[in-house]
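The chain that follows stands alone, in the form predicted on its own, written as structure tokens.
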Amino acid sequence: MEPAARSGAGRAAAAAVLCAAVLAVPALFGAFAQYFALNVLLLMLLALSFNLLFGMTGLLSFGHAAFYAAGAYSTALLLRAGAPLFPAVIAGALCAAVLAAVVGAFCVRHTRVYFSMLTLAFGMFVYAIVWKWTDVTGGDDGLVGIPRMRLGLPGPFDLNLAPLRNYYWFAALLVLASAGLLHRLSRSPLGLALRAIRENAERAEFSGIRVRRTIFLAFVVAGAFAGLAGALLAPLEQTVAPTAAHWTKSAEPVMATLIGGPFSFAGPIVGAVVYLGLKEIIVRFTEYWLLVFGLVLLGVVLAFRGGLLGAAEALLSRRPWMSGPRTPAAASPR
């Protein structure tokens, strides 16, 4: 088997094992493990959507939590108004996409640090809205009592999602399907165009790629999937607070991506598991967990510049059995 085919088969097998492990959690573990696994999945989706801008396009967004909160609040308001769960979740993602289109119309005109600062400014603007608009968002108290009842599909598919196990399978399937779509997008012509922009935007423009329009499209797609992660959060927690829109929430996908590796599709997935896993472990041992957690994350980011997956790939490339067959040197002419 050729090395490329062998590598592709290995990735497919790893993805299948991951999906099976995710879906088997309710059958093997209790409520806490299901709740923790769902939080990992939601951070994974948020980080994958963020990496569509950062790792693939080379643009650092500090306002990704704005779309996460837009999805969460929109879904919460619809559920409290009596809407079925599945349409409410999809509507939350669409509301986040609309917000991303409005914000992106301003942000994509700039690059590098100007892009980052604009996204941070818009993110904190959204945070101020959800904090102050008490009549709609509940202000500091947030929205509480969010119901998690029927799925909203016709016939026998209209399942009751009040039990955590049922909701886990629904949310996990939706996150895994979204990850599959983002992976397909990364391999599509749009993904190739985004990588070209990351390497050299001017050359990409000269080669016929409409840089600003392509970045805008990526920005809206990233906002939609971030909104989907937030939309799935609202029924899980059954409450939504303004912290969902704060800049500290925007830092979570940044850290998860840096830990796992921004230049590999699986990097944000690994980073989300490590980020929340470390946090859960450290909290159990010290009340100064924020200090210890920050030092551990700082050490990981500084020690592994390409993330954990980048370091693993560099290590494996040095192994003799990972190298391809060597071509014998041609005889020198005499």
The other form holds:
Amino acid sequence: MEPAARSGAGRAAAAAVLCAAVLAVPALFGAFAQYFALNVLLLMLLALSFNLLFGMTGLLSFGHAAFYAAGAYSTALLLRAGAPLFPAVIAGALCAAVLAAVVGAFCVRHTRVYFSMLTLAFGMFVYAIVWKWTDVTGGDDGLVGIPRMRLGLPGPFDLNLAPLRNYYWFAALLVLASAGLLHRLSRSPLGLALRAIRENAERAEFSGIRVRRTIFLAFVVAGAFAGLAGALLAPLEQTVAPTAAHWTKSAEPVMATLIGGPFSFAGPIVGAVVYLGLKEIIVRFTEYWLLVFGLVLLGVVLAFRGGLLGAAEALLSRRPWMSGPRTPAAASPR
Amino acid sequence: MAASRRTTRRTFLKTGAAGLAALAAPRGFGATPDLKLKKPIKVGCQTILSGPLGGYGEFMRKGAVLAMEEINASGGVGGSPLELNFRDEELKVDVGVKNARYFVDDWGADFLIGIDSSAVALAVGEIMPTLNKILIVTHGATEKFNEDLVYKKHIKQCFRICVPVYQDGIASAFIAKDLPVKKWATISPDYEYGHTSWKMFRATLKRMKPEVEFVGESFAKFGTVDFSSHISKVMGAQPEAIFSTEWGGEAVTMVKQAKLFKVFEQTKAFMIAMGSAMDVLQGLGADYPDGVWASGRYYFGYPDTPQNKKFVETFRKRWQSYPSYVSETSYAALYAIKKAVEKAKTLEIDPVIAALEGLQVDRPAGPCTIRKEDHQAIYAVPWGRIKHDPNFPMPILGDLRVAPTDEYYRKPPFPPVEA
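Right, and the form predicted together with its partner chain of this protein, after the form predicted on its own?
Everything in the complex follows now, all chains and molecules, and the chain you saw is the first one.
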């Protein structure tokens, strides 16, 4: 993060800008903008949870969509069975956490490319289950007709979420609160331990950190928040399809994080806005959007090593811009 | 692809402007009375425009653009020109839902057409009451769309102008019952469409010809490039005939590999439900074995009417290619919109829905009726046998056969398929 934002005032300002932007959308724009902003917020949350493993711990997960899908499908099933929304969403996140605990038990035994491959394998495993288990998941048709009715909180908080605007408030607040929690976590002793593991796992082990257990904890927390993003998707789209579990979905938080910059907390937030924003703009101008989008992403990744925020930091601290690839080890301590 | 570049967004706008200009000039024949509707009437079309099946979307786009140009040149819809906008559906549910929301909430679409994937059709269909615009599906074939969404759940904003999976699973059995074979097997896609078609085929054929046996099945996942294991598995059961619902590039690959395995010598009949789609005919070319039974959602050689001939000729002149079935269905969708709006004399949803229900549309594929109960267009599409004719740049169909529509279209209340 750039020096200004590293200070408490800077952080508070950045958070205020984000909150103001989120609050401004329903006031200034129409239904599509709210829907689009929610898509961005969900990718933000997914990317933030992904970066808990990637930027902070140095573990590249290629199977993050598994937890996203677990959250989406379990919430969808609960809502279709008539559960009120708030408990269904929380249960969705918990289901994802349970799945993350099972998958994590295997994955945290490995690091680097082995970890990535294992997460990819588990991700596609979940995808295959979703695709084949037609009776429960609807197979390739997915689950359609997911109701979005009552919030399910006592008294005056039992809002009707059928209007998109009401759902926007609910989901946006939940995402912002989660971002706040994840930010708090990154500054907690657990966050410090994870960074120590990223820098040097052996040394961390010698200084008394139980490396595997710590990574496992991070894995489960990341899975839970990814699941929450998925859980919020189900009532938004009112439909869930197997693409939510596909590896191409796992690639989205990777791209968003690389664009924004993995070494600052706000990186995935900026990345999610840029990734979906760029796509939405390009799609409006050409049917060959994949080509243009690919070229733009290539440009961003090549020109801004360390992501947009990493480049901004380098620029502000007057460091030479292209001083070589920024590896986790070279990241500035926070 | 050179031809496709001709219609950029700008061209659409120009055509729209030309339509307006045409209105200003006094016109005689073909002109429609000005209903003083909003100008232009916007139609959002989403279809697959990227990846290995992107060719389908190109064909759909060409059909829709042709219809728009014709309609605008002859006075538009009730005096208002049509404007089209296209988005890539990517065969992904979330993208499809987003496209629909963009079209309606941001771009201001009055109608939605298109959609290739059944899953996307179902998902977008579910949100149509929220968006409260009319959706006319032109490709996605799942029977759940008309049977569940429209008939059982009463989502009245949903319509479908193309023949559903009944063509693949039921009309096919009407052909199969007359073939001198008893032992059938399938190689089909491993998703809803493949499984449902096979189930309907078995149920229908068994009912009409109880002595048939179904000896083998192999379902290939989406994106299969090597069918050899599926072919050997199925051939191991020694079937006399093979039924397949592989489509697009996968059908091309499957046929080529089946030839290597001498499947066409070892079996007496081979049926490919989507085998008369233009991309399969062009993709296989001379490699397409004579005598394979094939069908689609429309075939340019049927019916033999002046209207169909005129459509094929205009299409060829405009795009230098024969129309594929999605070209006809998207073309028909715009004409259905025109007819319904001019009948309702308004763009309000309920009157236009009422106008569409039971509407007769004279389309290149022949006259069709939009069934009131499930909003499904009823028309007959032939099955035929592949043959090679030097007058055509690709294989064509001979021996065209049509099953009676009131027998092969499932009817309300849509009892479950038992197979």
